[in-house]
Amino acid sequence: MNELDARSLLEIADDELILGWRDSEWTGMAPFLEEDVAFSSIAQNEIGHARALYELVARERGATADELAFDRSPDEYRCSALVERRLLDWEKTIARHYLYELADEGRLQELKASDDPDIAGLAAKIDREEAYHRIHAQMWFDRLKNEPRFTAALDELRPLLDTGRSEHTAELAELWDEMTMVRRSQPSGTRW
């Protein structure tokens, strides 16, 4: 693996990472049971392809997966700000996945072909996983097309896809104190 790679690796990580803390903040809340269950998975999966991702760059690098995903500062993460921001209101939300759905759509298919075989077939097992995800947002998406609300959101999120990743909103920092508590408290750490 390259160092390119390894950079564009950690950028995904991150932005599963982070989305993965976001989707969880509407377990309890979303508007319909089945929507806290699906929320809730979506979220462990989006984690659960940050770790596995972090573990491929940690290799490379001589780290661990919970250095790479914890011991950063909040300037070192590589998350796009879509994942950033704390939204609070459902059609946001929705939005933001439909959005981010279509975009990890392309990355993926990228990382597919790769010619390092431990990319291209980790790649392969989170698109599986992902397809559920695509599923969910569409369906969403097809519900929700012609509201007023959601259509705005749509339109306010996605210049947010077309951002750079070294600048991040106050929300990013609020939320690395949140997710790296336990591990700070802990004079040798935690691991996952």
Given for the second form:
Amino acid sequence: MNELDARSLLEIADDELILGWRDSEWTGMAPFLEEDVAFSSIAQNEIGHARALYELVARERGATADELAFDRSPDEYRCSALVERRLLDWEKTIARHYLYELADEGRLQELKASDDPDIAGLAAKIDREEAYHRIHAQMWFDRLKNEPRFTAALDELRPLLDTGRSEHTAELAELWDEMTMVRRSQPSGTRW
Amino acid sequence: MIYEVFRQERKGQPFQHAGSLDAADQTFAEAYAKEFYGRRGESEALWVVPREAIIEVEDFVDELNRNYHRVDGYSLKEKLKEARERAGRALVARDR
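How about the form predicted in complex with its partner chain, since we already have the form predicted alone?
In what comes next, the whole complex appears, and the chain from above leads the way.
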């Protein structure tokens, strides 16, 4: 794995970790129980994907997945502006989910074609789970596509796909604070 | 809309009621059924049925109280015991 691969894997891992956290904010308060379970399970999958990707990069850099996930400062994260936003409206959350899954699909196809068997293998594995996320995103899209609130949310969020990955909003720092709270409360080297 | 989900645990086994789901349409129902009853490898197959499609029958008339039609109206255990005793006696009589 070269440094370029490692950097792009880290971008995806950060996206999956941060989106997983954002999606999990709906656990217990999604619009109805069935969706609560389904969406929480998607959130859990994304964090699982992040873990696997961090592990791959960590091996390359002589670090651990936890160190990569939690020991960097918020401005060192390489996640997209789309995933870090704290969205309090369901239609915006679904719009983000739809936009993300579309973009993620293209990215995974490229990784699946990688010369590095570890990268290609992991991408294929992740893609098999993402297929269900895409079905989920698509069914919500089909249902809401003519709702003005949903289309407005898509228009609002779409530009965030193309903004850079090095500038972050204060919302990421707030999330980071929450996300790393337990880890920071323990002396370094604590084993879980 | 409410959907009823039936689950088959292993190939060849009968489908059994797993639970109910509230879903906007068939696509959502299918996705949620997978999520609730198939995600952990616990099912071989699922039947997802709109509750409205189920024909419910619950009045069973038995005016003349013909309890021999019922599974509990005919005690096989008793009859079997008597038959065994008769057979036993017949054997003893024959051996004499």
